[in-house]
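Only one chain is shown below, in structure tokens, and it's the form predicted alone.
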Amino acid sequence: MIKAGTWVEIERVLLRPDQRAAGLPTDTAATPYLLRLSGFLKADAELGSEVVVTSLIGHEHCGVLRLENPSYAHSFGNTVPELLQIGREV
């Protein structure tokens, strides 16, 4: 059970595959267009349940509860050694 007020991530389908734009690559067109959003949980809930969250700017959003205390896992990729020298050369 995740308590109300906890920072969580939800997921909601914005467009089903049949609603996607024509001309998309086949693999993209066959995939739902998803929204993933973080906010504060309005009521106690279990992972996988339909919930309402309040975003940092105060908007309420509904979706399926995915994660408790989500973090960022993106990066700018591996270091490119050639780019490290540019600052020294300039």
Contents of the next structure:
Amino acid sequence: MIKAGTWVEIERVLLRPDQRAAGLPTDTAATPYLLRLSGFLKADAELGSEVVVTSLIGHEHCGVLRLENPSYAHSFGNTVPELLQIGREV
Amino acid sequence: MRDLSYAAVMARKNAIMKASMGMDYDTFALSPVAFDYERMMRETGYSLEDVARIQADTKVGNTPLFELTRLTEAVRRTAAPGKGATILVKDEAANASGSFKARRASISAYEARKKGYKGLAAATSGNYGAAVASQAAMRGLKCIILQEVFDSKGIGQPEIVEKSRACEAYGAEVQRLSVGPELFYQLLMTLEETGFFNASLYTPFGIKGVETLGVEIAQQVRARYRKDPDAVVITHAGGGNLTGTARGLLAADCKARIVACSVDLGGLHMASDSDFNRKSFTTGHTGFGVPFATWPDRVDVPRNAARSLRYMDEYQLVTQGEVFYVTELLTKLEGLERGPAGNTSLTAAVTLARQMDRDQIVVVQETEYTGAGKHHNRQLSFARENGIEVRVGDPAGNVPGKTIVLPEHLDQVRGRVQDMDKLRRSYLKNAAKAHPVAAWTEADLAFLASDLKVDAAWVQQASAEL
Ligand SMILES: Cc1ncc(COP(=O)(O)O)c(C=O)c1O
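Now that you have shown the form predicted alone, what about the form predicted in complex with its partner chain?
Starting with the chain above, the whole complex follows.
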């Protein structure tokens, strides 16, 4: 169980494939249009349940509880050795 | 109950826009294609001096202009005798939030505050989100940023993930969305629900904010070199960067050649879920640059204040591999680590400088910050993870979405030129869809000629051949 007040991420389907804009490429048209958003959990809940969160600006959003303490893990990536060679040739 | 279906929300577009900007675009309309562009820009009510003063209050503008001495020397070694212009760069990364987009957000934030809006909303996956969030923070306004972040496998483009982080760092609510143009639908719903100000990238406030960049370039080059720059190279996507900068240069009476530059992503579809993470650039590429130049009014406001063909003299294309190579050279030769969008125009500047005379000056009009997610090492390693071949060789081997080739030598950074007349004709085709050629009046011809930087006779001739 995740406690009320915890920073979490929710997901919500905004448009099912049949509700999406016309004229999309077929790969995109076959997928639902999704929203993910982080906020503070309003009441104790289990992962995968329908919940309400309060965003950083105090607005409430509903959706399925997806992650506890969502974090940013983007990085500088694995070294690309080809880049290390650049600069000596000029 | 409001009808929240896609069609119903889109049908309420005009009413939502009016309420969210306190501005009625209908008053500028002259016909289905023509409108009074200059009056629209004037009636923002902000002079260049007002803009500069407002920007100074929120840590925007007066960025340094640097001479790239070692890169210039390196280019001269690949140039014919007497060739090799001096390359200057405007370090726009020094603005609050790390890019020129702070200029673009600053006046919207000021205007929203003045008109009593409680917050700002913007749909943008780029630096603009961070800029709006940062300006909103300084003005004590709430902020919502909507971004296209992840594909159907849930994988986010690292550069956009970094943008989500930056927006949240500045206190904004970030709505992270999957791939698709319905971003606009979600923006309309958000504006309707919250009553926030629409800080669209394409309002006259946004473009007015960029004009100071052009003015500063003219002033700084004149102060240091006692003459005007010969060419200013501008990374081009939605066209606001080019439009605002060129208008500022003109306001300062500077006649430098206006050169657009985009990364060539020909062949990749911008709304395709499976192409989404096969791009190593999230902006400054032809996937935005060409459609926006050839029909500016495809945006989230009724008339786009960013109209790049009005000001563009030339359009250079570069490959992903060339930009990554030049990014690395900027770091190694000039001691500056900067992000992809500014380095796109820097790459074109290398080609231009090589063709220009030694006593001429070419200005790279911006830099942007770099870091985790945005860094070229991350973009290249991400490309590899997505099955894209990365190798060293002749940049002619670059195939967007398949192969990235890093040049072996600066001499191979050559770019290529995009045919301007082709772009203009494509614009006219789009104009003809909005309003049939047979119905075009003198006023339409005059508007189209100004919008394409040609004369009315050219428009007449080209439209007869459509
Ligand atoms: C740093 C930077 N430079 C250039 C551009 C291109 O500007 P525009 O979309 O106005 O053409 C963008 C955004 O798209 C950007 O974030």
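The model shown is predicted, which means the values in this text are computed figures rather than measured ones. Residue numbers count along the first chain shown, from 1. In this text, rigid core is short for the largest set of C-alphas that superpose within 1.5 Å between two forms.
For P25, a C-alpha deviation below 2 angstroms is recorded between the two forms after rigid-core alignment.
N69: CA moves less than 2 Å between the two forms after rigid-core fitting. Annotation for L14: C-alpha shift under 2 angstroms between the two forms, rigid core superposed. Core-based alignment between the two forms gives a C-alpha movement of 7.5 Å at V80.
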